[in-house]
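To begin, one chain is listed below as structure tokens, in the form predicted alone.
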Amino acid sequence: MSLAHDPILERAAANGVNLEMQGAVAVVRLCRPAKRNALNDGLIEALRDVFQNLPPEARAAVVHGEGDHFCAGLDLSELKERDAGEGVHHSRSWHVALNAVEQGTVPVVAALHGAVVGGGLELASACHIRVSDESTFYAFPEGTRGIFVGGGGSVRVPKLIGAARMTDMMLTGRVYNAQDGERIGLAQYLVPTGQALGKALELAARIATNAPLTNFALTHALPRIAEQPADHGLFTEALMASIAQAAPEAKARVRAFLEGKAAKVQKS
């Protein structure tokens, strides 16, 4: 089915999320620039639908924001009063959407610029690689607004920067600039202003050439191994390694290397 006439993608676009394919890379754009790409339920549902229904030719994805900011967090103008039960279900719906990013079919690269705040940082942390430019800044203002993160940030962000740093951000309203954010682990790459999307696309195109089973192992097995006791992790690693290297594509790639037909690792 053509992307232009896919009803799922048309509905997602109406809710602020656009998908286009650039070769084997799915480029996912947040399209609420007048709201600094702030997240509402419609946009979250659109992200869920897009990542649960990526085209079969997609081998990697890039998420970026239209306008001056990646994502400034929750759209507080649409914040509704909920009782505790309704709040739990609402938060869990966000978990489903961001799990679709993190645990989907392809590795995801985030191109960050401007505000990466609150829910925007939760979305960025669900991606596997983050590229920031020098305009980027990070914050968790929920603590000063009397609320708590609800989109998975308390699980994902401490794995990147540690619980103490996230606690500080929420207790004090601390804002990290691009340089300090990269230093503490909120991004793996830092590029000049305006170049994050280009770098993210470059990385995603490279990732898309990997063996799909290797990419799956890195995005699904590695995070689980990291949380397992050492003995369990080593056993899981052995299973995953044997499965990956048994794939026909892996055998062909190793054979090409041994025959001198594949590039060797070079100092960058």
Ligand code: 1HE
The other form holds:
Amino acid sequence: MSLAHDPILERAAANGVNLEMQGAVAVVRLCRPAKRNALNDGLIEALRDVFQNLPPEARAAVVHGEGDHFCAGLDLSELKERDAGEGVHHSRSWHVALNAVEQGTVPVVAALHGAVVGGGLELASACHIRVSDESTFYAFPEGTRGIFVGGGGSVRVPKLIGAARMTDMMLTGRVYNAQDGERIGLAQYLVPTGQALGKALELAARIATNAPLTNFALTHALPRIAEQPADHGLFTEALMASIAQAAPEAKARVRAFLEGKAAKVQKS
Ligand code: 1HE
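What does the same protein look like in the form predicted together with the ligand, given that the last one was the form predicted alone?
What follows is the whole complex; the chain from before opens it.
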């Protein structure tokens, strides 16, 4: 399918978010390098539109940033224009956009480098897998700027690193480097500088070969199960397991293994 003349994607590109298909992988690029990919209203709207309108052939996505940094967070030049009521709606608009990333049709891999700060870290935490390179650093400058997170960070980041670490980052302005970020769980992968996008694309291509229902279970059922009381979680798990294994694709994949036609699990 040609993406060239899709009006939604054309508007997104004009607002700083570019979508390109590489096989079954949707590659989403933040294209505002002069402002370190700071997220203004247009860019947030574009992210929402791109993730709500991924082409049907997309089976996984990668998000990355152009230039020396993944994302400098909220565009602070827009902050001063808002009163309290507008602020609530603005935060909610971020929630819609980042929910579109997290709860869309495909698993999303973030390729991180340079600054992953404020709203940039909120965006990264809405993705399912984060690949960092050695240049990556993480911070929540909101604390020192006299504001609070508003893009879902207080919900998603404590799940990755715990509320205590996020509190420390915001109270003290602590910046985590790439190694420590990976150690505490801000990223699942750490690769040499310049290799995050390549690694993210490799992982996304692999994810794209999974049964779609498995990917759906992991992006939509698992996060909910993890928040349910154990008894409810076990019940939801049983329903999801039964739906997934009843799919013809699951049966074919299991049969292929039993007939010696599918890859074994290999020691890494
Ligand atoms: C910006 C922004 C921005 C850069 N809003 N314009 N986020 C922050 O508090 C982070 C603020 N940014 C920085 O600390 C640094 O810019 C970086 C560490 C990310 C990059 O440093 P550097 O030296 O590569 O770039 P720079 O020279 O600081 O910035 C280049 C330009 O981008 C410059 O504009 P210019 O017109 O003078 O060239 C900067 O003003 C501009 N720029 N970051 C606006 N964030 C939903 S709530 C979320 C709340 C938050 O995210 S708060 C955290 C905001």
